[in-house]
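One chain comes next, on its own, written out as structure tokens in the form predicted alone.
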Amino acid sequence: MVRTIYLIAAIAMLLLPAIVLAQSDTAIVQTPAAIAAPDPPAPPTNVVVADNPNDNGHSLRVQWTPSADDSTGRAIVMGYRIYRATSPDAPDSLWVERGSVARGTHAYVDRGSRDPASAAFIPKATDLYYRVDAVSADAAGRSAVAVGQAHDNWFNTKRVIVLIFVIIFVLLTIAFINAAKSGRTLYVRPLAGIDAVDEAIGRATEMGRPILYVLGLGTASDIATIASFSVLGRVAKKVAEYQTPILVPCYDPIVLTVAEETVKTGYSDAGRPDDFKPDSVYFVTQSQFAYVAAVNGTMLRERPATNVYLGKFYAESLLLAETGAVAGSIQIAGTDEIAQLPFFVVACDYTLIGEELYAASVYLNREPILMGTLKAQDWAKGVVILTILIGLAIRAASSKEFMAILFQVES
């Protein structure tokens, strides 16, 4: 019995490697058949490529119907990848991935650059081919290829509200210009700084001191300098009538030429052309702080009764205004440089803030075209403010939280 058991064990030991080897061979043979190829999701369908509206003409919009396995079916889609090529038959290596979006998305905007040297450049009126891949964890379902071109857009439909306001402003401008030309008196809001000009000239006449008029450091093409020329003409006419001396130190040679002619015209309009003194309008320097030092020296030596600062000013604004205040002059200032306005407000008696400087020239000249434009600007501002208030009211009325707080009754 024992011998029989030993015999069976020996046979089993001899057969065991063969059994193991046989099982291993079976496993090796069965492996290729056991690993199945990944099953890709259903591809997106109805891919359409079209010009993206309201852009600079260098982008395309790709739309598609999501894969049947997106959120329904097998629900294995994780997202979509958008590829672009210049030929529908391009090999895979030439299809460039332009972007990817999450599952459930059905559109993508391929925004390009205007620069031809840029890698993101999208040419106009050129066929570009796109495909969309539905991507799962281990496979991708490739859509059919669609073609499209980018084109210029002649109007941005998102700016319709701007167009409406422009039309309203143009109509208001034309209406007010016609009203001014017909001789109708148009009301212009009073400007304290301009109303004080006559008072300041009268004070200078009584004191027997000159008026100092500073045009700033701008050039003759700056809007602030042009507006200042208009006020200078009015001041020159007044000082000619009152026979009060005026000093106009200039920073720019071209501004000097225009200022000289403006003052001369003011004296002529007042009927005193012979009283104009060419030395009263003079060039100082084009060095900023050297100019400031020269003008400050004039203030301390001549002790002008009135200083007028109208134009474009920079860091020298406070130096000028502070020296004028120390000299005891009445000071009227105005500039469109927002950073300098606080200095003029604290150091001067009257300040024209921002666009009041432009309105000042209209206020003095009463020229019909300028009057019509100024009135249209004021009305346009009113329309904008009214529109904002109406929008806020509608927004507040549509807010449940705001209405609950508004009508909340405390016990």
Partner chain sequence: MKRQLPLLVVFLAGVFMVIQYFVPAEFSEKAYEFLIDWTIIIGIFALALGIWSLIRVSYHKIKTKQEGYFYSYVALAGLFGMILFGFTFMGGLESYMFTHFFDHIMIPIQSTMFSLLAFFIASAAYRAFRARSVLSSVLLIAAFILMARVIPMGPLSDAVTVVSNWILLVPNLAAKRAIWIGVGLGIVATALKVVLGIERSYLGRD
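Next, report the structure of the form predicted together with its partner chain; the form predicted alone has already been given.
Below: the lone chain, stripped of partners and molecules.
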């Protein structure tokens, strides 16, 4: 009995692999017949290729109506692929994929290079052919081919508002300059930081210590640096009159040359051109923290009575201002870098916030023409505030939920 059982088991063990193999063979043979041919999604329709507006003439905008199987119908579309060729009859191998977008999208901007040697080059005024494929998991529905050309654009229509505002501002400036020239008195509110400049120079003279003037890390093309040059000229004239030394360490070589000329001019205007010392305006380095180390070293060795920081400042602002505070100097700062303003406010005695830096030269010179530009700035700010208020009122009147949205706070 036992022998019979062993015999059956042995036969079963021998037959089992054969049965499994037979079944798997059957499955392989059956696979092609069992799987249906992939059914592509409906293709996108109404493909239109047009010049992309407001560009240099090397990009095209492709638009289409999404596939009927995008989010409706069978909803099998996963995205769209955009292909380009130089001929509508080009074989598949010459259709180059230019990009892909997610489902639900109906436009794509083919941004090309203007360099003919680049693979992404898009020539101007040349017919280019596009097709859009709606792609599902296993198939693609091809659209009809559309043609378009890229062209140069002569005006950026997105900047119309900027142009209008610049024109208004220029007209305001001209009007106020004329008013100032005609002898009308223009009132401008006093700035404590600027009023403190003369006082700080006087203090330095009394103490017999130099004034340190830092133009920041900006280049000569930064408006903040240009504004700072104006104040430097005024400070240089004052220090020349009081015969107080001035130190101007520079970060940028071009700034160095301009600063040198500005300080020389200040000394000349004060009638003391021979008192100007070439070593008082000097180049340090173009490495941010090496510059900080050098200026901090100067503060601690020379112990200037006053430190003036006007221009572009970045992470070094607090390193400079704190060292100056430790050295016991009066500190006047001003920058248009919003992120650095809190550091200057905390560590300095006076801070010119944003636009006050640009207004500083006007306050110091009090020339009618410059006063006119300052007044125009104030009026332009009024125009901006009025525009914002009118916009808010229109939105509030046109939307019931607007007031709720206005006071909504995202958590």
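All values reported here derive from a predicted model rather than from experimental measurement. Positions refer to the first chain, counted from 1. The term rigid core refers to the maximal set of C-alpha atoms that superpose within 1.5 Å between the two forms.
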### Message
Quick check: Asp336 between these two forms - does its CA shift reach 2 Å or more after fitting the rigid core?
### Response
no
